Amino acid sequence: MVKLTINGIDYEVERDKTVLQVCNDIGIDIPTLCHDERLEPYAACRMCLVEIEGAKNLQTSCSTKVREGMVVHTHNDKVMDARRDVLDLLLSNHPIDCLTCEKSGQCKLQDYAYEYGVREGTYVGEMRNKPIDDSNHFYTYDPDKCILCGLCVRVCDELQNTNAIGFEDRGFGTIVATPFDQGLGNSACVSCGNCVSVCPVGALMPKYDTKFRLWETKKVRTTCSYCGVGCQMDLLVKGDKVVGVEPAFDTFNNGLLCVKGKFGYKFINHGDRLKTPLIKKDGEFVEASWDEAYKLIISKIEDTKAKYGADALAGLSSARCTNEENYMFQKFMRAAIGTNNVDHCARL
């Protein structure tokens, strides 16, 4: 443990932890862009800056270890216009298109620029130009929009292992970019979603087929049911219709899921969704109850072993049941059924 001061309260920490982290244990809110408590420290956007006293220069907190007896200042004036001037520079080179952008309402530089009182970027010149990338079947890519906080790369990189993405260029010119920029759509991105759930800004957004605002929607907690994995999502629910998916990062998956859970909810408002048991009655397939679809389940299984033997019989089973339920499966086919022809498609 260490004991240190912060805006002129004594507190004891635990030695191994930044400032952020300690500042955000004890409830004082310090801005950031680039921050992910998933990944390294990387201090790329410099909204963290705070002072610390005997220091030369303003410190960024996400990466500077708290040490005994530091005295740290995190709103005080000289803080607060430099994290102003940060936001200055980004507003300077970004589209201010707020009042179309989708990601208004959930946008962290829209959210800044409101809480310092930043309206505008000040700085005069040539400003981002490039072509959107839409080459991905489930989001795209606007560099104008983007601020180089490194998230999406850092993500792809550290968490889903793909190295997918990158920076391309220097300076003024700086893109995130696929090798040899083919686009995302022909590089080895697994369209897993994860670079998009993280981007604090509109760069990467998926692509919706309804248009909402965040806070039109309500989020409904469940589990993703494509695999036995179990991961926690949360539905953004608008009326009676999910209009997307965000990863839980509270629950084991951390934040992370895969193409299917991310993009893959689609069929919930799907018309051709079944919702009912359909029975083919007189050549056509009819609706009809839990009730009537077991007894002819039943009746086909009995008259079918009876004529044919056991082994006549196959049970195909889902990847998107739990372990429990395949074993529980694979249990009544050999038990009840007889026969040992077992299946699933997880290979799928």
Contents of the next structure:
Amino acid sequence: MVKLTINGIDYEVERDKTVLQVCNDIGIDIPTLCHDERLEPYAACRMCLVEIEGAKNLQTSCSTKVREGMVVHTHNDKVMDARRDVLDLLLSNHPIDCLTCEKSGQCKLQDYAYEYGVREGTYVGEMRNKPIDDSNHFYTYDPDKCILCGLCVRVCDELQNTNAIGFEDRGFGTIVATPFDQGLGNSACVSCGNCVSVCPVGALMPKYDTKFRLWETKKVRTTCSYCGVGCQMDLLVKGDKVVGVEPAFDTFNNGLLCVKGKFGYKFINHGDRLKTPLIKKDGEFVEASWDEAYKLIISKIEDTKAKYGADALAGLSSARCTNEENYMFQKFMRAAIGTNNVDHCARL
Amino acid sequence: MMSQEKLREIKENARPLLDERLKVEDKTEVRDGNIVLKGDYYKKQVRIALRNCEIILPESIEEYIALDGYSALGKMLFEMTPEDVVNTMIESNLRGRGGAGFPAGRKWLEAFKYDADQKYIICNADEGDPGAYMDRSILEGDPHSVLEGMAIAGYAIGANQGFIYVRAEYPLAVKRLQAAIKQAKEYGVLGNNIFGTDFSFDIELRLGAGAFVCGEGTALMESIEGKRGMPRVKIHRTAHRGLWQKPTVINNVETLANIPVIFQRGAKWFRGIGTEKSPGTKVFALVGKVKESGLVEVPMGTSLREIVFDIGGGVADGKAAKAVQTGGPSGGCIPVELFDTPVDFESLAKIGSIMGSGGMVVMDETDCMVDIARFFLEFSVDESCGKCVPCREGTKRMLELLEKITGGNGEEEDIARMESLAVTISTGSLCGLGQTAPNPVTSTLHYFRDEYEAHIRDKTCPAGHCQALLEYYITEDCIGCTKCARSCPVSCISGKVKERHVIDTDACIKCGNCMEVCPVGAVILR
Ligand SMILES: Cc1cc2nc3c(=O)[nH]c(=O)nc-3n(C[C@H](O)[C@H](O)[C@H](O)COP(=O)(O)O)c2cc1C
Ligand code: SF4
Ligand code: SF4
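Structure of the form predicted together with the partner chain, given the form predicted on its own:
Entire complex below, previous chain first.
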């Protein structure tokens, strides 16, 4: 444990933590735009700057470990001025189109601008002016809104391990891009959307087919139904429609999903989706109740088993079931039906 | 295999040959037992880092050995423990010549104490300051002194691998280094079992692609690791977790070139040169409006006046000196009134500049300090890596404000704007580039505020430099030939034949035609 003073109050905290982590623990809110606990500290956005007595410059709390006797100020004038100026600089190179921006309401830049009272960027000069890349099927990239926090680049590298995107050029001209600027559609991108999930602003946006504001939606926690891994996610539901998906951060998949979980939700409200079993009657599929369907299945199984023996039956299960469900299925085939003819599409 | 005896033998054979060659060339003389270059320019200099430059043949390891090269390394391997070597470095108080002035011995001690299976020495030869060529001269003129310095550092901290990060724009330095490494390995003073001991040390080159920021230690390591050269946050010291997360010492070329001599002559000798807090010498690249530009190596504490006037011969073309910029693009401008300031790390910092890597640009009365600030800031804007907000966005906005002022559109509040922005950039940036980028602006605002005010309030450039603020004016030398009036595309010159003409400056489009056609030079810019 180490003893330190934060904003005039003495604390005793765990060694090896950063000032930011300690402040989070004790409920002091420090703004961050480029920080993500899953990644190496990056210290680029400079929003988490704090004053540490004795240090010449302001220090980024995300990358500064607590030390015995440290005296920290997280919200004094010097710190607030620096944060305000950083926001001013960011907004001076950022389109102020919150009114129509899809990210509005869940944009960290907007939130901090509100919190710190920065109405607009006051530095007048050159602004980034690049075309939107919508060559990916599932999301768009608007470089003009990018604040270069690097979260997308680092998530793609450190967590997704795809390394599809990186920084190009330098200084004021720096931009997130694919190799040789070939566009996302021609890149190594696997469309997992993990970069989209961490973008704090509206630079990386899913291609939504419904307009919504975050506050109009409710979040429904569910398990992704595509495979047996069981990633947790929150469905964004507006009215009775699923309009988007966000990965859950507080569980084992730790904020990550794959392309199916992140973007493959539009079948839910699709008109072609089957909602009841169909039974073929006179050469045509007719809607039926589950009871009817089960009864038909049981009778067919019993008939076949009586006529040709249990080995005339085989069971194929799906990778979209969980391990437990697949276990039960093979048990059912072996114990209830009495055959070893059981297989699974992802057994490999 | 090399031995101390064999080294002595090579020296004894090579020295007479060297002496003979030098005698024929007749550009050196012997002063206090040392071979030095002849001439007034060199008289006031004390050359330690540059001791062999232009004297020995850089391709010849024998000539380096003839002047005691590799004797320090050979001796220490038998007579000193690594700890002794670290202690001697601490005692010498040699401070890093790459810019920050951090004591080399203290870095070495940290790396020495930190237990690890692998440690590294890096020589920072990225020399990116515009106009600086101290390191280049050493690499090209005396590569072995750097190799020996690195091997000594390696022995001290327990590293067996060194890297020289040299910019690809220095092809000759690269060639000489490659040749020197090859020779040194052949002679057994580098490579496996140096001097027959169990100390092994190899050196490889890594070529930098010319980004200034790659000279910053952490960006340099990222670059060697094959990543984009952007500074990384220092959660751990480089001496503990540096290159590939292993203990690493990074030293500058000039720092390393000093090291063999310190071990030949002792830490006490070294501390006898220069000042107490900044012992030894420093090499400067003296450029700009000075009569004799070139590399100058003087003891720390020498005054700016001595360097600019006694060695550099003062300002060229009979003009008056106005200021000197030290420390490269991130340094400050020092006005002529402060030329008696001794040049050492502390004194320069006190007056708002830095030692930096040793750039020294002399300015005369015709240099506009606002434009000088703009020029240096432009360099930082171009070279910012783009990682952190204050540097990437802030320096650009500051440059735009300066351009606004030199372009004649400055407004009263712009000065305060730049001052507050300078605080954000210098206290809020991630690495040294951003933290020091506002220095040229803050120092000129401090010492030459009146020039900024003249640009903004009076829309004039007192140095007569900023084009947008100058006016065409016809002096009383005018003979009334009417040529100018006839050449003016907007007809804003009036005057009768044989009478002095006048330009209507509001209508003037500053094309310069009148000045060109005037037969008596009566049209001036002011
Ligand atoms: C933007 C920037 C550029 C730098 N460029 C160089 C350089 O070209 N050469 C150099 O030796 N040091 C450079 N430095 C300083 C290095 O970070 C480091 O302090 C130095 O190499 C350490 O060696 P020393 O202690 O021997 O001086 C630079 C620093 C910054 C912030
Ligand atoms: S969608 Fe996934 S793979 Fe593609 S760039 Fe983003 S993180 Fe990388
Ligand atoms: S201060 Fe400038 S050069 Fe240094 S990390 Fe920040 S953007 Fe890059």
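Fair warning: this is a prediction, and the values are worked out from it, not measured in the lab. Positions refer to the first chain, counted from 1.
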Pick from 226, 53, 183, 277: which one is at the hinge of the rigid turn seen between the two forms?
-> 277
